[in-house]
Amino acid sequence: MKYDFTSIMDRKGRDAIAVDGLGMNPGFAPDPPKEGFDIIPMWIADMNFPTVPTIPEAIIERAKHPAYGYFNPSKEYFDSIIKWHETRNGVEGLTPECIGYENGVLGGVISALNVFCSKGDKVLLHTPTYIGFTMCMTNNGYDMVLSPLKQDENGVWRMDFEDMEEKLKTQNIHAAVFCSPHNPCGRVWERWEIEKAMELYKKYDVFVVSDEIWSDIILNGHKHVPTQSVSEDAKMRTAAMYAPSKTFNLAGLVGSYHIIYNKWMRDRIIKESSLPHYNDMNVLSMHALIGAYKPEGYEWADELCQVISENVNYACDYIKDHFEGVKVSKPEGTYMLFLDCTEWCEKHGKTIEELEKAGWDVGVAWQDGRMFHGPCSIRLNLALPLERVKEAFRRMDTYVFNA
């Protein structure tokens, strides 16, 4: 490897609520471990691994130039996303204009389905579902309604199509939230599939925003496949979403992007993301993009997936042969895995909350699967150098699963 994906970062005291979080909001971050042992940082969703060196080359670069006012995007800025996309995703004929800057992906989010929507309009989504989708549209005033994915004869999660045309048949829905690839089951969409549900959504007249903020994360030998692609209809009808965060660990510079292809949805979404004056963007975060997506940037997303392939292969196969009862899903996309514990829970004669606990007192940091509505679930993040992952799993065997 060219990287560093091997070095363990020492991340506390530095801004993370990864480990500096821990015990800090009951409910939602997991408890500290018990004395003896140090923390692995497996739930929320950021890596442990130091990003492209060319992303604090060039912060550091801009911010040697003390002055720091306002400013417009660079052509720089743009033509990065163009060739990003183009060279990644095969796509063509991408246009600044229909570029758009976002605050966060759940910002973006918002400001579409203000568009599309009232408040108490009921928007589709599938289940498990992303807890930021949860959060954001409950406080937002939109009604869910979850369309439960379904595992198929080789575990493999599929959307339920008939499930999701009764429901957009029957409750008069307008919109319909995507996650591409899905977070927190890891499915990379297969384009019949795409094209399916988006025949579906054309069908019944529905706008889409889709999620691809985990587009660039894509596991041993799968393809993305960008829902504007799949039809002329799709591209006119669909709002995406994208940021660098995920894939180069920048969600603490803030700092996401549309693409929209339809003018009127366009100008109606920028226009809804000015109102509350809150959408401006950073020239940090500026500069931090256009790092990352220099050449040395391609090389490190594809280093990425290579070790994060390696990291979900080891604990999938790790669970298979040593976790009798835990049932998972082997991700296509993203660096998280959703455990089914319901069978070992159920063996044992214990809680998910117990379970749970038994991992944080010996310092694995995993996530409640619940809030993602996985009944007897978790979250489990493989970002971490393998040495790393191989001692958290050496710690799930001896303290938790087969103690």
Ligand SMILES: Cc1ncc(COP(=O)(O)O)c(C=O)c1O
Second form
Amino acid sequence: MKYDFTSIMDRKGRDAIAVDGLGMNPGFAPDPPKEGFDIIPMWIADMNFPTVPTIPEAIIERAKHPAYGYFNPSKEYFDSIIKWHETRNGVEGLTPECIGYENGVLGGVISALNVFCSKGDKVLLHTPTYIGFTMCMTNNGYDMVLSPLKQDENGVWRMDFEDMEEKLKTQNIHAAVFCSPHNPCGRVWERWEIEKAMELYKKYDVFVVSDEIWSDIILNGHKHVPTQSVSEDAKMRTAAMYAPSKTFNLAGLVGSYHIIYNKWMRDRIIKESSLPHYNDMNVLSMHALIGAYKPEGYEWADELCQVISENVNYACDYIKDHFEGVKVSKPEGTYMLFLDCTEWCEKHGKTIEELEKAGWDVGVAWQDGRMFHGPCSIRLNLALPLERVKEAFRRMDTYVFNA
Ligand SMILES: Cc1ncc(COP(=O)(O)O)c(C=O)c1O
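Form predicted in complex with the ligand structure, per the form predicted alone context:
Below is the whole assembly, all chains and molecules, this chain first.
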């Protein structure tokens, strides 16, 4: 590897909820470990790798110029995004006017829904689902209609098209949030699956917000298919959300963007997100994106995908061989594992709370899966050096699942 994916970063006291947030937000954050165990952060969705050096270099370079006044995003910013999508996702014909700044992907999701919906409207969403969707949609008064994903005979999570259609038809739904790749199930949707979903959305006049924040973290040779690329109709009925924040660990810098080809939709969403006067780019965050989307960033992201693939393969094999009663569908993208512990808990007479606590006590800072609509599930973040992943599985084996 050209880049460093093996050093163990000490993030304590360095602005990281992943380690400093333990015990702070019961029900959301894990408890701190008992004496004698250090923290292995495996919960909130950020990474424990130093990011590509071109990012801090770009930030430092800009920071040396001692004026940080009002600014417009530069041509380099738009060109960097256009090239990234062309090279990595085969997107052709993307122009700067289709790209718009969003402070966060979730803010972009809400701005889009505010345009697609009237207050209290129903929005179709698949479960399990990312807690951020649940929170932002609930807080903004949308009525989530949940269509559960189903595991096929090979354990692969699939959309239930019949259920989706039934709900769209009978409940007069005209907006959907689509998560691609899917957090927390890790699906990288195949083209035919996206096509089929988009056909339904066309049939029932549904506008779509496609959250593709995870689209750069694709594992074991899978391929991301942008929702807007599956048909001309999909291109025009979808607002897609992206960011360098998951890929390069930049959440603390803030900065996402939308791609919207439909001019009417784009104008309305830009207007909507401008209303609170909070949706403005930070100059250092702009330079971070430009640093990320430099040639080194392409190489770094490729190496990251290899590292995460290795971690995921290690973890899934370990679970299959050692943790009887724990089920997992191997993720094809993201760095999350979603463990179904139902059978294990039944067999051992334990509750999910007891199981989670046993992990937290020994520093395995994993996350309660119930907030992602997994009734007896745990979400596990594998974006750590493999040595730390191995240590976490050693502790799970010795102190938790086979204690
Ligand atoms: C699917 C998905 N969307 C959005 C976000 C958050 O994005 P932002 O911080 O840009 O709002 C996350 C973070 O984990 C996520 O998993």
